[in-house]
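As a starting point, one isolated chain is supplied in structure tokens, in the form predicted on its own.
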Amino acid sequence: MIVYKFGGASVRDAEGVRNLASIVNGANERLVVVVSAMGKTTNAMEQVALSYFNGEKDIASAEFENVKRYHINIVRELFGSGSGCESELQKWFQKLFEKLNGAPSLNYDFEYDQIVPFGEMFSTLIVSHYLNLAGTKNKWIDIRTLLKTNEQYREAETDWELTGQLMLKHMNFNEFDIYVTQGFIGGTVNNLSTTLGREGSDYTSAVLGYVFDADSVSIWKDVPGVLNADPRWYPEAEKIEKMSYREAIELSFYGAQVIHPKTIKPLENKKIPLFVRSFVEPGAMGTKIYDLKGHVDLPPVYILKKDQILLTISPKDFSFIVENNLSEIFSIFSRRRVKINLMHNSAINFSVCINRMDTLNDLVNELQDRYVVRYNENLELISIRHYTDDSIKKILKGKDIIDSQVSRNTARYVVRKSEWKF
């Protein structure tokens, strides 16, 4: 048994899901296919429950009708008019419409779980429907009935033994060979929508290769594999052809967007190898992330998170930063999930580089209350692991550096703002 995850930009258009449907055909395995939400459309829902959360109906009203339009598009050009698909897909269309009308809770966590995860919904059925079509006989699963979480709204933590029970239960493969189900998303006991943190789907794969001791997981994505820098940016980037767990969990935690840092520990658990692949180049292998023994050579990897804020803490009266005072400062940063990037301390100081937050005048001010709190905004962070001295210089080449840390294997670097040019 094997599980695919699609990306939405593998899916973002009529032709995307003929390819999903080539590349599943060409399995020829027990198989769970797990599908993001089409193109953008998490960001269009993002944009629907915030407008939905602040009473501004018409804004949250006309951009629900723009995510309409593109899905039936999709499905037209795929089924013709009048087909089944539509048919069930505008019931779900309906279900929104439905709590859209209604009136907000004051948790607007708990509203993003309950809105952005019809987009998961709606892409799962239209794949669904292709496949039967195209003569791949597949079952379609909800899968907020069977991954289980706490209600941490969008971060929610998985119930494994819940979620196992149930997976095994319901999705037991004596009548379908393959499962079509959504990533991303889960649900409480309660059968309440919540989320596994942006780009969770990823994780998802990893929870049902878990839960089924599955031989492989593989994600399709639009690169040809784990590459060493983002080639947006960087333009030289090279495929990395195989690497372990270990260094795949670094270069998560570093900001690596091609794997969800949540993604490799449940594969670890189990030894299951996860591809990396192309599905541009169905054929090809990509890369390899499995449990390698031994040192491999890897060329200098870059991860650049753009959006970064330095904040740096100190006490109003010059007394030295010590326990007591970190644990008060990490008791506010967890209660508000600020996401610490990079962190060191002096004497007097502290000083952290977190993500961009739309609640960073609420930090400050509550900070402020104890400490001197300064901070630079529009800043970049780039992370080289197993860095070079020619490494550092190309990269850090007419850059306005705010701070760095070195370690024995990865340099780090927070910078200004600027184009980057090679």
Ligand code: ADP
Second form
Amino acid sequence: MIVYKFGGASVRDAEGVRNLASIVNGANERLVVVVSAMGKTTNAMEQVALSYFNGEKDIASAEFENVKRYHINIVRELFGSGSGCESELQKWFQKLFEKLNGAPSLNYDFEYDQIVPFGEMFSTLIVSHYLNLAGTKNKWIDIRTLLKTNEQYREAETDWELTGQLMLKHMNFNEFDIYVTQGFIGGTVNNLSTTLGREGSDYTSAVLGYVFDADSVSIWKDVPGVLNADPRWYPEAEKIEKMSYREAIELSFYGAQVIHPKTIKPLENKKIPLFVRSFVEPGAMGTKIYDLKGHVDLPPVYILKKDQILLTISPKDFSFIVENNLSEIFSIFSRRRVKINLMHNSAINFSVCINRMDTLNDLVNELQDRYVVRYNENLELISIRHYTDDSIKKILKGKDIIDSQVSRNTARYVVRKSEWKF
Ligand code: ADP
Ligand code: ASP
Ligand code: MG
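Requested next: the structure of the form predicted in complex with adenosine-5'-diphosphate (the form predicted on its own having been shown above).
The next block holds the full complex; its first chain is the one shown before.
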């Protein structure tokens, strides 16, 4: 069997759903189709969740109305008015309506996870119905009943054993050759919804690939494959034909948005190839990520992470930054789920480059009990894999460098935000 994953951009309108159907139809294999929420629906659902949590009912329902209208328009374009799909969609709208009519708990992450997954329920319902209409018989699966996670809301972790058992039992390919299900979401053993982290649908496709020992996993994107930079930022970006798992995990870890960083490990563990392919040009090969042995020449790869902060922490009493302080600092970071993108230490300073966060003040306040904390905002982190002298010169031209770290394969620079010109 194989796994196909379609992101939000691929199903942002009726034409996208038709295109998905033609790609799925061309597969001619046992298939699990993983779908994200349509277009920017997850962003809209985040607004619904936040206003609901803050008690702003009017804002929540206005945003929900927009989401409904957007989906209904797509459904009517695909099926005409009054379709079976539309009435099922109304039932899901009703469920969310009831949720929004109740009072929220005090746990924002929990409430987020009970609301945001509706985006994926709406999209998969529409895709499954449309495939049936187009003659591609398939079964819709509520993945929350099979992909079981812990209760770490908004960043839930997979219970691999239970998930494997449930998936193999309930998606056995006896009656159906094609299943359609949601990316990004899961469920606890108590059947509460969870989410796996923003952009997590790529990871869902890897979980399915792993469980079913898939022949391959393909993620269908709006780019020809993995490029040596984000084309929205770097106009001369070129496609990379093939790369090893190790290369892919490094790129996604540094912030190449095209693959979610958690996607590679499950696939590497079973040596399942991952294809990054273009839904605009489904006949093209895309990028193959696999157990590539030996050396392949790769061009310099540029990865830009925006909205960075550089925190510099030093003990108040001028003592050294040593293991004791570091372990204390790390435990604060870990409890607050701070993600470190780059770190550096000297005798009395410890610096970390982290993503901008809403709770920065709380973090700084906590650290200030024992440390002097300074920070720089409005920074960007640029990583260059397989750097050359020329590539570094080109990227750093006119940039104000705040910190840097250069290893054998990768050069990384924290720079002050300014316009990029190439
Ligand atoms: P999805 O539709 O699956 O959610 P994303 O929008 O998350 O897909 O990822 C695709 C986008 O990733 C592309 O449109 C591109 O702008 C961006 N991107 C960032 N870095 C790269 C890269 N190295 N190669 C290709 N695309 C990249
Ligand atoms: N719909 C989710 C998001 O936008 C998951 C995904 O697209 O991968 O984050
Ligand atoms: Mg995405």
